[in-house]
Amino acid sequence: MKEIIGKQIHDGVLFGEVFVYDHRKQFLTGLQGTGALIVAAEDLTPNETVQFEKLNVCAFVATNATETSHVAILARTMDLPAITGISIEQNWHGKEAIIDGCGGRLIIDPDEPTRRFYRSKAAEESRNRERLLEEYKEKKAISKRGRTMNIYANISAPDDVAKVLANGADGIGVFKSEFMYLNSSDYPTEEKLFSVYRQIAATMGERKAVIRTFDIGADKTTDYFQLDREENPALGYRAIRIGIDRPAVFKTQLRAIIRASAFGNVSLMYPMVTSVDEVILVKKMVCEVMDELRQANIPFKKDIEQGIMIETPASVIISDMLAQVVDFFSIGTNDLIQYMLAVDRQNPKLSNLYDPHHPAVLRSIEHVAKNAKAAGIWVEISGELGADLTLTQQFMEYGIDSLAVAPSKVPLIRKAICEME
């Protein structure tokens, strides 16, 4: 038996077989038709990680992932145990193992006493989750003083809607629509996009479903977009910048989302905004799409909400101006922290500098919330900071209206708010 200690990314205990991912070999070779798998790799791109939802992958071990890297975020969305900071050994491939996300442990070839201990631990965790869900699934998050917070769930795939409902979320805070593009070998058609968005809208019913337009670029790329290599991709040609530059591609998605608004409580959201001019350009495209749909007698929600991600210092500083041209803000804390502190969120060597509690970050959030309230629009926290229980009460005092978190975190956040003064 060999026990390796790493750093927790997401909790949970799982018994499975190790699959060592080698970038030099064909991706996912040998995965199909096997049992529960613990994928171990130096790192995983968003394009690679998203493929696991179709397979039997049940846990992740990554050498270089950070708490806010996409493999970590997807592990939380998929509610799978994950740890980082472990050097992968090729001879682990095919061996039985236990991953303990809570303790940050990977145990190769566990002995029988260890198996019994972790079977008991897994059963206890499951019972605790069931009790928490039973008590808080149908409750509203209302503090003892009567302050209310909406608890939304973030998703990256249509199948994640089942997790949203199973955990009793008040709605979808962010549907990360770019993963539909990463899962495709060519630009998805309007009808393909519409079919998915309509299904989400109809399934959610009156609950809010915020669909973020594609955030392609940086580390989320796909060949058919034909993006040039960049020295600083996180600051480069990505997200809304691509949408504005490629109106035909962007309008296809806008049409699909706006058409889906006729079937539920859909909202539009735009990522990586840095100026009022960008919002005006996008809203002009939306008006053009609505005119086309109106002429074709295709139904849609005429007053569909339009919001933006606040994730750059520029959008923080001019949030008073931006609040005049949108219906809501979603503060994307993962990117906001990296841009505000000049710290690459994907670089594990800088993890000690990636400080979610930095005064600059918290003052930015407070500033944005104040400007949102002054303009009469609602504001949410998305990103990993939304699930940080040490800040929940502070966010309520700032006047934040909603928190958007991984689906499995919804009951825990709701419990914390119900117990607050």
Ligand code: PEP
Given for the second form:
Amino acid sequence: MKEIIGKQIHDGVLFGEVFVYDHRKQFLTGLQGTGALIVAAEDLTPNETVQFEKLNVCAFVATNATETSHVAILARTMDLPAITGISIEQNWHGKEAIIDGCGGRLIIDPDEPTRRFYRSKAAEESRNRERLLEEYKEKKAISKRGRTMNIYANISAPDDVAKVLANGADGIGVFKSEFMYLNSSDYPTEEKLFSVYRQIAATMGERKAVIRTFDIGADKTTDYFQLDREENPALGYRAIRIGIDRPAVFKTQLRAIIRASAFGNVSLMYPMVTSVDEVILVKKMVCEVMDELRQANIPFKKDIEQGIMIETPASVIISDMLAQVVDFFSIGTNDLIQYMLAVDRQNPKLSNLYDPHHPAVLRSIEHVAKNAKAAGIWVEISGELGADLTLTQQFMEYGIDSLAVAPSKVPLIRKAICEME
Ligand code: PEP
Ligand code: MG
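Mind sharing the form predicted together with the ligand? What's above is the form predicted alone.
Expanding to the full complex; the earlier chain stays at the top.
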């Protein structure tokens, strides 16, 4: 037996078989048809993580993942135990193991007493979760003084909607639509996108479903977009920058989202905004799409809400101006922290500098919330910081209207707010 201690990414205890994955070697060899798999890899790209989800992977162990790297976010969304900061050994491949997400532990070849201990820990965690869910699934998050917070869930795949419903979220805070593009070998057609968006809208009914237009670029790339290699991709050709530059691709997605608005409570949201002009340009494209739909007698919601991610320092500073041209803000703290502090969110060597509680970050959130309130628009926090219980009270005081978190965290945040003054 060997016990290795790393860092928690997402909780949960799982018994499984280790699959040591090296993306320089052949992809996913020998993975199909096996039981509970714990994938162990140095790091995983968003594309790889999504592929693993389809292959019945039950847990992740990564050497280099950070709190806000996409593998961490996806593991939380999928509700799979995950840990990081562990040097992986090739000879673990195929061995029985236990992962304890909460304790940040991996145990290879566990002996019988250890198995017994973790079996009872797993049973206890699962009982606690069920109890929490039972109590808070249908409840609104209202503090003792009567302040309400909407608790939304973030998703990256259409199938995640089941987790949104199972956890009783008030809506979808961000549907990260780029993962559908990453999961495809060519540009998805308007019909394909529309059928997925319509299904989400219809399933959510009156509950909000915020669809973020594709945030392709940086580490979320795919061959058919034919993006050039860049020196600084996080600062590069990505998100609405691509959308504005490639109107045919962007308008296909806009048409699909706007058409889906006839079937539920859909909102449109744009990532990586840095100026009012960008928003005006995108909204002009939306008007053009709406004109085309009108001419073709295709139904849609004329006043579909349009919001933006606040995740760049520029957008924080001009949030008073941006609030005049949009219906809501979604504060993307994962990127905001990286850009505000000039610290790469993917680099584990800089984890000590990636400080979500840095006054520059908290003041930014306060400033944005103040400008949103002054303009009468709603504001959510959609980065991982939204689930930080040590800040929930503060977010309430700033006037944040909604927290958008991983689906499995919804009951926990509700409980915290219900117990708050
Ligand atoms: C964010 O940046 O906080 C966010 C919600 O989006 P992503 O993590 O996909 O960049
Ligand atoms: Mg972001």
